[in-house]
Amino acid sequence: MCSSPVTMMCFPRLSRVAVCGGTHGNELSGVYLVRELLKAEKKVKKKKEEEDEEPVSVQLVLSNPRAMQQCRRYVDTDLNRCFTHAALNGSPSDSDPYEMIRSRELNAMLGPKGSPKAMDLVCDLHNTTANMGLCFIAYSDSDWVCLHLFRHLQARQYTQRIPDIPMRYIHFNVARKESYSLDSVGKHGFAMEIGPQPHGVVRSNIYTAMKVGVQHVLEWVHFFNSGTVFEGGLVEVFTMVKHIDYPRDKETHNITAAIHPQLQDRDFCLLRPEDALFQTFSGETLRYKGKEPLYPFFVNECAYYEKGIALSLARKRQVMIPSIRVQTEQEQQANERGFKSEEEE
């Protein structure tokens, strides 16, 4: 990477992307897309090659076969928490979960994580059954590529290229080391959120949104290695802050009431102090005991009862991206001999 001057940034070109789904068997819409992807590579190929010199290498990826077949969100074990670097770099073992040795084999597929090998991005589908809409989850708020990116999509919807969808930028702010989803695998990388949809369903518009969401994609990438000069400005992003739980019995463990009826739906809706957040199964109204207001989502998400999150909330930032383009070829040599030097190091 180089910047010249502050204001401008330029990244090597994205010569191999992935588009994974499935890594959650059970999330449809990018298990369908990337099987119909999968439908169409040729002729995608065969286009790519008439318009490209260098055409980009799109790896299509349907992440845990297993889980897809059962229809299941893994078979025993979460793949999408087993990408950390203690994880991948563990000693294999004979008892390790299906999706642990799966997590191994995608790793080499698209990494290894972290090293100059890997994709250079990865874009991970995935479905909630809450209220988001359209979500970018990056575990980085400064990562110019996935932000540029998200920003693109946003311009496509001003334009109606895309449905109607309200789209917001997610920030997990974990170390790299520590970042245990797929997309981390790559040198930049995203899930894409798209709800809400039940999970072992397909809903049409969901599934549009996403289709059109990972062409956008797509589109900016060639747009970008073609030398395209995308202009800086603001960002909203919502950082991660903390997840809260449903109430519990103490003994039994067992929830004891459910998301507020005003809560419920209001993904990314201001949540303040003394709001309505839980309603027992009595009938009684529990608030928000929080001391500054903050954004609720994943609100009641289906998948998150098992981790004891009934809602996670954030707090909503502009962010400032600069301006970015493509590094030109004689750029690209000095990147790669620094890079080689520090290597030596």
Given for the second form:
Protein chains: 2
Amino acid sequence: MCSSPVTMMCFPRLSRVAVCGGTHGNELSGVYLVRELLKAEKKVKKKKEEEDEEPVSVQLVLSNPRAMQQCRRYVDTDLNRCFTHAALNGSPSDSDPYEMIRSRELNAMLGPKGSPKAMDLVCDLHNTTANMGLCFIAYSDSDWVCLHLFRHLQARQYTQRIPDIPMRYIHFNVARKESYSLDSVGKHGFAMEIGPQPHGVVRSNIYTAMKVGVQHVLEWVHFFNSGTVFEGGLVEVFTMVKHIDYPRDKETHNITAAIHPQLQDRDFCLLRPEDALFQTFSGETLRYKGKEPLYPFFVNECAYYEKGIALSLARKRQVMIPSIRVQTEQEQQANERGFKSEEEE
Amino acid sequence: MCSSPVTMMCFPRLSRVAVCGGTHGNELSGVYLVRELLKAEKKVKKKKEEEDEEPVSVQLVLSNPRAMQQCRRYVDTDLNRCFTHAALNGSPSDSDPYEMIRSRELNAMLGPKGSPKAMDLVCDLHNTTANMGLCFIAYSDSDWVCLHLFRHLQARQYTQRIPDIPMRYIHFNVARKESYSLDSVGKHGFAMEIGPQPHGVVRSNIYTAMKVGVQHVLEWVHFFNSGTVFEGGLVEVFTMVKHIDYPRDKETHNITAAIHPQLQDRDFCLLRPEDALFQTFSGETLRYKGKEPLYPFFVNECAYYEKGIALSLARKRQVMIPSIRVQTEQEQQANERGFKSEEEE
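Can you give me the structure for the form predicted in complex with another copy of the chain, which would complement the form predicted alone we have just seen?
Every chain and every other molecule in the complex is listed next, the one we just looked at coming first.
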């Protein structure tokens, strides 16, 4: 980072961006969007070869082709939990699950994670059965690039250039080394999570929201690289506090209740102590026993039954983000010299 | 059947009823409802042993335990297509798919299909991702027992004893020998299909609608067996006319469009020629080219992508159903004598 005052920070160009779909093979908006973008890329590639080189290289990735083919979340294990430092750097074995092997391939393609060679930005596309609208999910509440990107999409919505869908920024407070998802391979990265959409289904409105969302991400990157200054300000951030599991039968471990009708589809509506949480299959209401009012999300997400998560709860905060701009060429060169001398030390 | 005039028909008692869930292992309302009913049965069984025998025996069945355990529709092949005459009577082989083996077990338990030993009524519980409300799906538009049962649920809704959910009767015009689903094993049978609910998820409102629906089915059976006369009248029936597949890529066979936003969630709203049908992934609108206005249902059902069905279309008709009552003991004995002499011939 350059030595601008706190209110203005500058970052290296975002020259290499990855857009990934099908990390979960049954989350179909991302699968069909990346396929569509690949088709469009093929069409324009010939034309582009005669012109100048693109200012941004966008790599389109179908992350888990085997799971996609079977229209399942994963084949052996959840790919989007395979990108921890430990998992990527363990010694490979013949008995590794398919997704462990695939995560190393993706790390070689888009990373290596934590290295200067890694993608500048990774945007990984997901769907949820929860009524979450469009969410950015990231490990940092101080990655100004991701937060400015999010703010750009919100602003685009005010000018009606994005379909009417609520947008939130979710922050999972996990150390970089422990970060486990595909987007963590990039220098900057986030998951774009859109719902509600049943897994194995594509709904046109959700597909379109994702398509326009990705267009505006790439638009922002273009503006940023072209030298646009993005003004700072306040951004609302939801920081994950804890998960709550379903009530379960002690012997069979089967769930004994569903999300209460008063909570279902009310992601990001404040849950207060004693609010209805579950309705048991015999008809009883179970209430939220926490002491702090918190914001529920991933309410009744299909894939989380097996992970023991009925919903997650977040605290809402306002985060002040600085103004940012791209580094000038001189700043970038100085930075690179600094990086090299650091490496030599 | 006895020789009453057309306006009044009488049927044998419905002494043995089966309620089945988990025929598709990821349609969770039925799975959790049957588990709940099994628990309740266990509790009251001891009490009942001391009392008189039950006037109706209700057999609760979890149809596809392996698929349920994996939370998938099926393990090897769709169980609910394995009950044709040919499939049930073919010679078993070691290489039979799990569901073929299981269908023969279920036929032995609830049938044999077409025999006097078969269950009097089979109600098979299903969920759909389509916005279909509560549907009865049956092979006959002249099974007066099923049609009266349906009418009873509708009437219960008018008196607000069932949650506010639209109800329809769908008729698949398939010959008895070709009928393929579990409910076809009973003398009378239907699928109770409720949505929208993503597969692999249980939504409390859908679960409750199914629970109350089943309660009222059993209530009607009780009334019927007790001699209640059910008046005839008109019932609205949707008869399936045809299926429409998604547009697909000729090489990859991948779908190239989703259900159009103007059609999504509008099951049973009349689709007219030139109405929007699909939106391609590049944004183009494709229109309905049929000549006859028809009623769409199973619009964007998750499990039908692989079957090549984006939606089904039905014609709506009014069916006049006669009044019905249970046979008196004398009528039943006369009937049985008739049946025996037929067998001897």
